[in-house]
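Here you get one chain, nothing else, as structure tokens; it is the form predicted on its own.
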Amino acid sequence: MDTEKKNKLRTFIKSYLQEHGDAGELKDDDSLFISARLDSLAMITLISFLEQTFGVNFGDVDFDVELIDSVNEIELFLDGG
């Protein structure tokens, strides 16, 4: 995943939480999920933007919640690792 895709990844799931009241820093590596930082209500929102953005089509895949639970998993299944 190039620069530009990465940083766009990071600016959406960064505003969406500070939206829902999480200003806390966010490293790459940091879990979003498991640790509850993000609901279930905001997996359907990233699966979206997951979709409407990079092409994706959840449709297709085996899913599991750590293929997104981080900035880091969401770009290595992105780049279909």
Given for the second form:
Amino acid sequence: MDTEKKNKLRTFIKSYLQEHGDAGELKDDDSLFISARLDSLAMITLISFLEQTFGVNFGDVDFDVELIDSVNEIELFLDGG
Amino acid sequence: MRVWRDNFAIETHQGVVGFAQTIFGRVFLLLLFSIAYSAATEAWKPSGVVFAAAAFAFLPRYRTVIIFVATLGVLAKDPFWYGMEAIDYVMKQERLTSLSGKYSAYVALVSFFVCSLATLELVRRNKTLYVARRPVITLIAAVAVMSVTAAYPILHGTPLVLLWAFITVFSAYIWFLAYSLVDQRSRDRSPHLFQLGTFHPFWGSSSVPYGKGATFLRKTLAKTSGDLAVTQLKGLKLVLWTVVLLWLRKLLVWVFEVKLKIPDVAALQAFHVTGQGYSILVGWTAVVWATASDTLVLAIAGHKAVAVARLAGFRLPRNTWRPLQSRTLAEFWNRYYYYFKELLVEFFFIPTFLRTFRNHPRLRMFFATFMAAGIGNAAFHFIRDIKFVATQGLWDSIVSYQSYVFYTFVLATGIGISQVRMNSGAKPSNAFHARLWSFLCVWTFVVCLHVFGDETRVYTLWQRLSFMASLIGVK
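The form predicted on its own done, now the form predicted together with the partner chain:
In what comes next, the whole complex appears, and the chain from above leads the way.
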């Protein structure tokens, strides 16, 4: 994933967190869902964003929350890791 | 309100957090927690659960053994927490006097734990098995096959009682096993003994796993001494808040049931069916009070469990979190019963959302919500109350479920519309009148729906609709 795409992802997650009253720092390896920082409804918003922005088809994936639990894990997933 | 709340944010004061990390501070915190917990449970004696939580927090090397032994200890104290109605009914029906119902339940419990252990090991070794890829469908299919087998005259006598005992236990633990099966896919999955320790864990639960499964518990576990102190202080605050809610409920019971003599909704429904009169004011007061009482009971039970889990070091979100502040139905669903909503989202919403209507965003959101809050909700409660298949028969138990199915479908439609609106960018205003309007809309919907969500299965959907109509003056 190039820097521009990663920045786009970071910006999306940060703005979602801010909209929901979380102004805390976001590190690339911070857990989003398993740590309960974001809930499952936020997960749906993130999945929709990834589908629309990066063209991912989650229907083809054996989905697990760990795949998209942090910026780094999303990067790894999008890069096919 | 915010200033008032900030005054109680003791976990944000460095001095308090530092003190809670000293030996004296830990003993003091444990003592306070123990006193508050005994008040919250009205047991008025030191609880083994509190000491198990403390041992789990302070002896990290032995956590797997502690969680397993503590959960086993709580199970030994209350081995029939899921109810024995089905077993007792079938024993009477089969006229079995030589077999003890409790003995059957013990056999079923041991068999279930052995089967679970074997399944976990099987899934760990082979992740391509159907049960590994689709654990929830497999488990629901297992309940369905066993229930149909038990409901038809294939088995008789002791084998039938033993099958019903196993179905009862399996239905009570099904969602705990589902979470554990899902965890087998994790890179850092927990050992089997830890998994079994999360099956109706020692800190408390219903058929809904409070704290979800090992995956969530592992990740929410406090990593540093400072984190642990903050988590435990939050646990202490929560258990103290539970005592306040308990006393608030007692006060409200005294006001509504003792002083105002407001009958419960079941009694009013019986009055309605038998043609006895009651005023509309009494009817609405009864329904509003029943909704408020159920919310308080749910909050108290959830807070007690989450508080103990926090004492053990799990940074768990609350089960019920300021439901009165819900601005939309979707938000209400999130705030009212968090762990039930998470279960439905994880096992019904996400699989549906990922696989259906990808090119129709609104329909996709609505359908996935409907599958969770409607179909998933109905399936969960039918399985939880599987005793009705034993006591009423398979067909009658489905027919008597009509009112609850109506409840789940209306709820799902409401939440689905709310979800679609939120997803389309609709945001409620923060003005006072808008907040008041949201509160009235959300809670009017919830109170009205409460009439149909009663789980006793005594009255038909038509009788409940007729009762609801009587509340708005329609005869």
